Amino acid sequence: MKKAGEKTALKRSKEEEEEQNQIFNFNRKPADEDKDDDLSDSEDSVYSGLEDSGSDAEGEEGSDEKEEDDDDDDDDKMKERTEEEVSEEKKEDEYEHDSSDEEDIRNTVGNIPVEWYKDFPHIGYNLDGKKIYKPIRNKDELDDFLDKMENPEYWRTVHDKQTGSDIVLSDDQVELVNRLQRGQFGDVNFNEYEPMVEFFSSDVMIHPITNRPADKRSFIPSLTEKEKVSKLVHAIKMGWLKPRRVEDDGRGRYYDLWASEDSSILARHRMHLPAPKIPLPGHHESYNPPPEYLFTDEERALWEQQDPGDRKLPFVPRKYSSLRQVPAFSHFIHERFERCLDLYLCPRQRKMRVNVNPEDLIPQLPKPKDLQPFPTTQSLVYRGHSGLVRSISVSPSGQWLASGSDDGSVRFWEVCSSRCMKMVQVGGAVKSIAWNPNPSVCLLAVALDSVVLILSPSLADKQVILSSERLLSAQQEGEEPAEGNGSVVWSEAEGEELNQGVRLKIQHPKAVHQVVWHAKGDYLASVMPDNTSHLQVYIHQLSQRRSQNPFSRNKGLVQCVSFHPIRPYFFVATQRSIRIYNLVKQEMTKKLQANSKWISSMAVHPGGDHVICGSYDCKLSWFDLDLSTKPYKMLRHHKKAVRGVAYHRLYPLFASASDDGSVIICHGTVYNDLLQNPLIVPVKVLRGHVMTHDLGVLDVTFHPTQPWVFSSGADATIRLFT
């Protein structure tokens, strides 16, 4: 053993000398410098003391071998040395082609978190207890940026904190990271939707899983239960516990009155349904309700205006200081009678529930972008009026726009530039204006007070102006104009009015609210709403200067009228209905029920088979004249009264203007096929007008050729939406 110890000591001293020689001869070996470049990094960056631990192990193995070598011959020593060299070569070959999946953990300080040594210059300790220093990373942010710019593999380089080295990821590893970031499985071939294998099925198996015999406790009485039962028996005997009484049957019997009834009579009746319960009283019914449940003055006024059926509450909530001061409910008997009447007359029966998907009941409407063109944006604002602009009208060419206001002026605007070309002072609030639809003449009808003025604005070619003058002067060559029914007086303008462009004045017995032209441009209708007289509508012929009242009886308060665009029909809208008259046969052909309280405006489709009407109760009704006298569609898009409606002459569009300050554009396609219903789709809500005195948009009209819409409002402006 002493010899072996001496030999190991000699060997260690030799190895130390060789290492020192290597260190001293390091500068003399330029050829090996390239080989040791890669190792130098690892020597700097490796944190572990593998050399010391490995050298001890080698020394111990060498000592064992030398003890055996002393006993053997020299030849055997040579053989063993050759075998050791072969085995070392084999080992080296093994490690060159290492196929293990374990990571290269050069840090041998143990499997501890690297964060523990984050604030220290070392990373742990080797086997001799010396500190293993971290590698010196001289890279600052500038070097890192340059490396990022110049190194094409920078994006796939990852710094490993445990080994202190930079690892370049392969394509497979990058793909694996991408898959994991997307929330997918790491294995490409893994099928996450494989059918589930049921390990435990609900089928009863012939052979049980275990063949263990049943427990003894399952058929031997329990001692604890025996003790409980004995206690209960003792309590019953002592009278502490009393068993349930048997109910005496002699107290009273109830007999089924319908037991002997014939089953055939019962079969006629449906299954009984209980009457619906009256809802429990809420805060409104309280004699001292919270302040938010009490009506304000506006809410009370609105409640009084509504019909009893439309009111949310049948009473007005009131506040009393005490329950003693609450009076009796004035409508108590009436309300009880209504309740009893409802229970008596309401047919209650069970109905089979139909399971329908609610989404299937919604009609499949096209998207608005598929229904273009339609106006979407505000392009121009026509400013100049100082009062409400009640009526607007566009010339047949689409170049000029006329507007009438409460400030007593009629203005003519150029559509494209919003420039006011001409202004005519008519001396009164203008209720309605209408441009002659005949493109061969240039005339405008203006209604103010009880007069209808015929203006020639001279905003056209010479030929058109000459034909307009010829139409107005046709009657002068003949005899004097006849006064229709002795109440309408035709007269020519003179002096200043003539210079401003006023040609004719038609004096009416009452205030005129609307004027409208026939499509050919020779006939003009005027409306004078009056519930006491039948003189509410006049039809004037311009070329003959004649006027006539087509109705001999009062049919209700007339709101507005319109001519059919093609056929000799005349539409008259009263408060609740629209009557259609045949002017040739002089008879009423149809009466449309609007289902609204008060009609405000009306427009006829260019095809003539459809009518829309707006009402002051926020409704817009579409009538299909070939289908029914009731509305085909009721639109409730507006929150306030609908003031005006209009159809486009060429595009399948219609618009409605309301006091809520908005203009709603709807797409309305009418098909030639009578079996196909019209397609009505709201496409755009246009806003821009400012609410003034609770009034919003007062009139709306379309451009004759372009998909543009004009609107006039109570804010004294006219707006063009394109």
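Positions refer to the first chain, counted from 1. All figures in this text were calculated on a predicted structure; none of them were measured in a lab. In this text, the rigid core denotes the largest set of C-alpha atoms whose superposition between the two forms falls within 1.5 Å. First, how it differs from the form predicted together with the partner chain.
Core-superposed comparison between the two forms: the Cα of residue 377 travels less than 2 Å. In a rigid-core overlay of the protein, residue 519 has its C-alpha displaced by under 2 Å between the two forms. Positional change of residue 463 between the two forms stays under 2 Å at the C-alpha, relative to the superposed core.
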Contents of the next structure:
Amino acid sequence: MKKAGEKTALKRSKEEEEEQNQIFNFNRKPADEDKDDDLSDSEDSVYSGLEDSGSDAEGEEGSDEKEEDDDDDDDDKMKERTEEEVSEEKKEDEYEHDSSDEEDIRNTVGNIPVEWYKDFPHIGYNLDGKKIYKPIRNKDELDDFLDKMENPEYWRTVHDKQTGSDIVLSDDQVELVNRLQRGQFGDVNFNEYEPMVEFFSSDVMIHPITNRPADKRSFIPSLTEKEKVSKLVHAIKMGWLKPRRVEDDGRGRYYDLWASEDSSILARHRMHLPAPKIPLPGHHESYNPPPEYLFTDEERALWEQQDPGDRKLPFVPRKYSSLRQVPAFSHFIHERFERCLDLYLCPRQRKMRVNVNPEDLIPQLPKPKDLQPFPTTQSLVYRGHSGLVRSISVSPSGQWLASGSDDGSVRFWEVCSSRCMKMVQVGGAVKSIAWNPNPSVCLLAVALDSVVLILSPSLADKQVILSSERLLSAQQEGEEPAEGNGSVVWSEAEGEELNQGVRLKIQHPKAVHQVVWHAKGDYLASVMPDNTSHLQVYIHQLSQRRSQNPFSRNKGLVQCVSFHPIRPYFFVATQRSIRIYNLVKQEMTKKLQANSKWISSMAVHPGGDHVICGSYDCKLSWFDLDLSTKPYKMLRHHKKAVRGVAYHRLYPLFASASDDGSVIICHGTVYNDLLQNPLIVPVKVLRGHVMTHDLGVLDVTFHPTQPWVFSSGADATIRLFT
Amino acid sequence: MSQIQARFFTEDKRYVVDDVPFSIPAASEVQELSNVINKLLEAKNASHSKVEFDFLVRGQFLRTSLSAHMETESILTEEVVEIEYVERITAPEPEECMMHDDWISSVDADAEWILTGSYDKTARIWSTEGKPVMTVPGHTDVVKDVAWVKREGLTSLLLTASLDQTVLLWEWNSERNKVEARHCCRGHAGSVDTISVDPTGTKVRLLQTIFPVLSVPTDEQDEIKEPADRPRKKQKTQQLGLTRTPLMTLSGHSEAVSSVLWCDSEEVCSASWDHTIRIWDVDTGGMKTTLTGSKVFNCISYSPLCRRLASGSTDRHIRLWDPRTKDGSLVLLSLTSHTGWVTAVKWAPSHEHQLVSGSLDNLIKLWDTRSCKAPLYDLAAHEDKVFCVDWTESGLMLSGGADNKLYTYRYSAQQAEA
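With the form predicted on its own done, generate the form predicted together with the partner chain in the same format.
Expanding to the full complex; the earlier chain stays at the top.
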């Protein structure tokens, strides 16, 4: 329509005067600009095709009008112009009041274009069917202009097309027009802000607004939706469509608001300790306590005598007939003060409970099954002795076992058959027995009373027996040993004893408790425990028949001694400690603290760097000489005093015998690596010995080559466990 | 599961039944099966007298109910089970008890005579009826092993080994009942614990072992003695005969050798406390195979019938080995029932599956390798440790021990080879 309007305007500009044209142009200018805008803004035009088509339709409409306009031009331009002006207004009006209610009842022709009557003198018919004649329009433009200039009502005069008359609008009408133009309601009295009636509210009303039953489709899933969803799902499955990834913002939507909070504040909150509460009042505090809570005279007297701190109650319970009669508490201030002191001075400490799984504290030890071989079962019992067997020793070959008993005999057993091959009556309770570790001689040292006997059991190769005899007889040639100390007497055995195999007697001044050989087999140490003398240990040299006392001072009651298997060291166990002496330098190199009350026995590892010692207070201590002078490990597996300990020569085993009748075998691997500590695992408890006179197992020793252990007990038997 | 299809068969011609599958209750045990066979045999042969049978399912003796046995052996019950039956080996019957003065260390018996070695330093010869025939004194220490060498008519050669480091070769005339020492074999540096005689007999070889009392323990020795020359006639000049020295020393064991034997004329087998069994070539003196165990070996025995070695250990197991395996550390079978050291083990001379073992738990056990879970019979005659067992081909079983008694048992001579 705008285009059409513009075209007419252009035509007119050629024919009419410039001024009017300008007005028109002026009027149309914004449309023109709009059009330019339209053209220039191609995006918009492409964008909204709908508007385009609409404009086309308007164009067509407009072109119709144009034709009509062209016809009009010929008649009366003045009229045409006014008409056009009015028609512009009216057109708007027409749209405004385009309803049957608003039908003009003065003219009955209806809502038809007025042009149809332009050639007639009338413009329609009134209700009576009479023609309504057009008013005589003799006004020309000049009249119109004059009218405009002179008529004060001109601005409110409107040409009514239906009747063709000019109507002067009343003030009310003008007001109405103004209101409508402002977009307000025509009726002045209309209140647009009436309070709303909430028909659709959240409240459920008893009467529904609509009583229509719910559609069926509201109950069944939508097929189209389902189709859509299944298409999407299929696309996702085939990988054509990637579901939108949930982007995670660094902090997350929800985050710990207090994360950056100063931890000390939190800690203070967490470490808060509530003040101790005062106990609730009991019957004592009651103004009317039951009579048993009241003090008797004695109790009262006692209460008064007692120191305020010792009193059970800080006050005397009293009885009043009514609460009104209760006087003020005289100690109130004092009591509050005490309470404040309590709160102020009371030490508050959080008890830290350590949550430790007790299983974690147990060290990871290998299973005994993985540490085989070790003795597990009793295989043989060597019976024959009639007294308790104090000491046993196995020959270096492992074929023979020698045992010394309180019945005054030394027996020799065949290990593999438990046959007693030989018995030597020595005439005294045998305290200790030791087989010479040198395999090229076959000699046995036996300690009984104050004598050490050297036996040649002749249970070996002829050559070996000969060599051991030679060793003994060599001493005879180099006789006259300078027995400087004089207290030790060497003598040859004679007569019956000689036939039994006794070769030498070494008479000591005191009762000998232990004999032990040096690894080479030439030196022999004997122990005579005596708290009062320095003559406790003798070292004898067999080939020279010499004896010497290595110590000039008494360092305590010597329990047992041992030679180092390789180096020239000598171990002396006193009651509480083990001293290690260097025999070459003649000085003490180390002193081991056993941490036990009374050492009973000691054994040196075949490597020489480890010592175990058993004590009468049921303990077994393992010393690592390179590590410390304190025990590396204390084993408290025995119930009663430990009587004997032994190392195996080849296998990583050690055993301890105890008065509780058991022998405990432990695995003790020693590593060459200095950084690695020995691995000690108890592997087996061997039982078998019968308790006799509260004594169990008295001695224990290992077989030299097999993982077998011998134990001798107070029940006069020796048992072999394999 | 209540019925099982089974087919019975036997090697024994006397007791053959028809080769037809039978449906038998799964819970049936040996006694019921035996009744079934007896019924079948009676139906076939009216004169059949009842015989007790034993049953083998896939080479294993049936000892529990059939279903339990098949479950443990994982045999399918759907198929027809092949069950072999043999006449039950009757329990050995104790016959004689020969009292000795001291522990019996060894026994060797042949068809006529029994030779025992004792801890009273003598060897004794007994008749199989239990009559003492001869006492052979001469050793100065415990006799640890004895062996018959050969018999030519009335004269026999026998060997005794002793703790006094000697082995004596004796000639015994059974008619005159006189014994003469012919040779004294020396050379061991320790006690001689065991001897063995070459079974081929063409040359008289003997093998002896020692207990090591040597200065260097690796220097253990087995010794073979071969009196190859003819015996000289000078025995009378010396009380104990001529001294002989070893022909060959087999060294390699690091500890005491507990048992030796001849596998055949070229091979010698030795068991030792160093946990090994070694097989030696006699001609070269070199070691052929080493079988390594984990425990001390006390005794070994070889059966030429099944070519297996049986060894008794201190861990109370009897183990069967195949000596022909090259890197033999493989135990074929373990027989476990003893509760003490196994001190003696011997294969049956005429039966490839049976062996007898003696142990320190005072028991003799008769084993069948087809029933390795439990022994066939326990013979609890001894009151003390058992040290030696032996079989004879004439159906006699012997055992001696620390209760000074030598027991003989009569067992049903096997007809398996028949």
